[in-house]
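A single chain comes next, written as structure tokens; it is the form predicted alone.
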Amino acid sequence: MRLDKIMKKTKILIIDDDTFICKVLTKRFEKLGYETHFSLTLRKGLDKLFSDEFDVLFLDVNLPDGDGLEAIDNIREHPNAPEIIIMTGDSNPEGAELAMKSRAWDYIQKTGSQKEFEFSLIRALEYRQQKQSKPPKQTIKRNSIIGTSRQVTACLEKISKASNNNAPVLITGETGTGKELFAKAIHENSRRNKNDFIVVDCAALPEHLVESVLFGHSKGAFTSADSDKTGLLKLADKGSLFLDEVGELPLAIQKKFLRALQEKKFRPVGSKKEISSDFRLIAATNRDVSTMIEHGKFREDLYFRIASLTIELAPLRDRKSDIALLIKHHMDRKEKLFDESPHKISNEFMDDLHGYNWPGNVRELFNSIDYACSDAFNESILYPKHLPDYIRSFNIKNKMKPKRNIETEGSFKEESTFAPVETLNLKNYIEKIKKKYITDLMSHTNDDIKTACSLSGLSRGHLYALLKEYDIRN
């Protein structure tokens, strides 16, 4: 592609508190013919971004008034959001992972050469031109997928892509996040939608019957096989096969299933003949498959085969902005299906829903709404008192946690919880202190990552890395 074609009216914005880097990059990009601006703080940079239109944004991570990674969600709200290239002085792989999950175009260390910056910029502009020249996106049949959060929107974009091919898809997410809903949406938006969507709950299959259920069997294959039986793989011919909780598939079956997936051929139990089936695989799990592979509980070759495309569903606690829409959808459904009298929702009730962390995700939310409506009965308005006791207890305890005055308090309260200095070498002693500091930090900030980063001076990526290293749940 000719450079002059992508330079027309191209505007670049740099947000970095290092004046030298800003001036060097500005000079470099202006020599190439780009209109380039820079800001030394996040606030001024965002003000400039939202008062104009830029094609590419070079964004620092550690800024004096905020974290660049945390600002990405806000930047995405721009009606014509730029391609984002993250710049950092850290060599933290966790930060790079967060940047990619936030759909940043690239992640560059400041120690890189100017050529690296230029190359990343050119590629980002080529991609942007290609993206803007694409035909309008197809309308996705969402079924019961409710939400407008960034996380849901990103997953819907992946559904659109997955629906236009036959590659296997792996959907990951906690229990109750709606993995089957997303799997069905892929099927309903694909060319296979006129054929069957076959659901297999791998966790519910007795181990001695898994092979027969999946592949079928011939009469006389085993004691109770008094007739031929068609397996679920064959029933999914020309349609989609949804393997829920694929991590529970026995190792002995995984090898046979891998061959069936690759060849689209398999042999029913007790049969001498192979049969074929043109099924599209969609798998789901709430388990960490990488850890299972390390422990020899899941075949690595099968994992790579089923994860050609991946969709990671966010837990409800990370997309609480969708709670109001989810409740409206569920209440409307209850009224329509069960002819229930509608209940109004008080502000206090909604505040308690937003205060809870929802370990059971959307499924738990809907169950809690059902409970509240049942408890309210003929009362027309839902209040916190109508919620399950464990939710009310959680919120009360959370409100009673001591709040730190971050502006006036300079340090945490020290506790003598360590062994005497003479019993530990320096490295181990420092590690114990670091772990306690991070534990106290998360406790005093009520697990609020943004506040914890602001207080500690750690970047978001570095904090996540420490939480993982010390196995501290947030």
Second form
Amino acid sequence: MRLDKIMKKTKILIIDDDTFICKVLTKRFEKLGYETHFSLTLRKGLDKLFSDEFDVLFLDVNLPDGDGLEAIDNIREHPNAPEIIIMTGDSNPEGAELAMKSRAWDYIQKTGSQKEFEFSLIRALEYRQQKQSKPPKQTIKRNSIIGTSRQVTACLEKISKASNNNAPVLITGETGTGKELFAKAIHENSRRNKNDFIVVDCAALPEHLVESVLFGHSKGAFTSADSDKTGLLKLADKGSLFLDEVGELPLAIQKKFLRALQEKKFRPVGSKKEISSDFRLIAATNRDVSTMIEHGKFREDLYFRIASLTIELAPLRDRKSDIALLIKHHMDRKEKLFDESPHKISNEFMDDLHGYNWPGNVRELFNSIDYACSDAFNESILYPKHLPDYIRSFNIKNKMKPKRNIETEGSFKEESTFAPVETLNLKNYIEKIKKKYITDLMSHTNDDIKTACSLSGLSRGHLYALLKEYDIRN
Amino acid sequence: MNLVLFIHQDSSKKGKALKTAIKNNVGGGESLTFQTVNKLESRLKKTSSTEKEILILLAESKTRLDELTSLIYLLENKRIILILPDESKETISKASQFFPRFFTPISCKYDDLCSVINKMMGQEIINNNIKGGDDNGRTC
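The structure above corresponds to the form predicted alone; please provide the structure of the form predicted together with its partner chain.
Time for the whole complex; same chain goes first.
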């Protein structure tokens, strides 16, 4: 690797409350030719990180104003997020596991030698250079996958990866999040797209049918088997097999299926001869498979096999910034396919859509739009009154909640507005005003970080730091 | 959950057998039967793409399957069960474009089909000897 090339543009940030460590590492890294900065608190570190671009971040876990591990998700939102090396004062296996789950580059103990720090840094920089020199990502055919949120973008990246290999994929997510849509997208973007995408709805198949539907059967295998039947595994040969609701697959079948998945060979029911099928498995479930394994309802070995790649779809409540795009897509489709006269959407209607928590996810959103359009009929603009009653009542209750809290808690309003100035010093007074501002900002924007940043002028990192500081959950 | 059946008016005995099997073996829910592709198309254009219903489409011939294929753009997000004219590779490939939850050839008896519908509807299989009475379905 050409280290000189890396050195010229390499910037390192250290976030650690230990001044001594910061200074020692800074000196060491600068001696190696890297521009190095440090911050002693998480908030200041995040501010620095989001106002600049760094290649590697050395991040302490226990900081005076927060947990470094918890900040990793926020850091990843940086358009050019650095490689993260977690530092900790003590050996903590759970922390190490969490760091790796958060896709940190490395986990290093502060007691380690300077050589160890240097080695980890060089490795991280090599990886970063390799990552940045990759050819542009291939364009993904999205089909009807709508959204530009961080969550959707991350899933599309995984689809891109999954499309380029044959490993089994497990898609998880709540009902209505579009698991089948993502499964189809993997198939469409893969080299198997000229062959069939075969759906197996495990929840729809009665237990006595599962084996013969999956593996097929030969004539006379059982009373009603009056002819040979090809199973879906064979029909998916050279294509993709989508096992929907895989958690419903009977335990008795799981062992046979695992073997078929590993060997790509299986024996149809009642047949003496094994047949082969080169199918690619895409499975989906809305169930917590880990819990099913604990309860003995799902084979652990099968789980590890089907979850070679996992794609977790975010619920709609966590990606409300996509709501407007989803509605546009749905209404355009209605207009185009169903010759429906177009409806416009009022701001209040959109506010109500953002206020609701969508337990049924995108499917529920589309149903509600259909309901509203049908209710509005010839009225050209959709207002909250056109929404289903349960959504309206949810929003009304929700809107009343913060007011009631403020009224019952009372003290804040009194203190901030009416308390005699001599009872509060300036710092406390400003802190309370700031907390109130952030609370109101998040309430006004329905917890939409992007809108909140745009309204307030705060950087994303700064806003997250304030939310954390004031313990305001978004 | 309701059933939407497509049984073409020309499918005669096979269509009648399917309708009888569903009537006798599937419990609960209302059923609505369409006898022409145009009428089915009109119905699909009037209902929400996310309407909770099961579509049971009988393609008694390859021509009929082709006709139904022309409606795929209206079938997104629908729960579909197909009855196919045969099990040839070509037919199965066409059928896979519907992303059916289940399919079966027309030559088969409909016991398995009915038990799948019952499972999908989350209901117990109703013994065809017990169930009787009037057809509560409608025909369009």
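Residue numbers count along the first chain shown, from 1. If you're wondering where the values come from, they're calculated on a predicted model, not measured in any experiment. Throughout, rigid core stands for the largest set of C-alpha atoms superposing within 1.5 Å between the two forms.
Relative to the superposed rigid core, residue 371 undergoes a CA displacement smaller than 2 Å between the two forms.
Once the rigid core is overlaid between the two forms, residue 275 does not reach a Cα shift of 2 Å, moving by less than that. The Cα position of residue 352 differs by less than 2 Å between the two forms after fitting on the rigid core.
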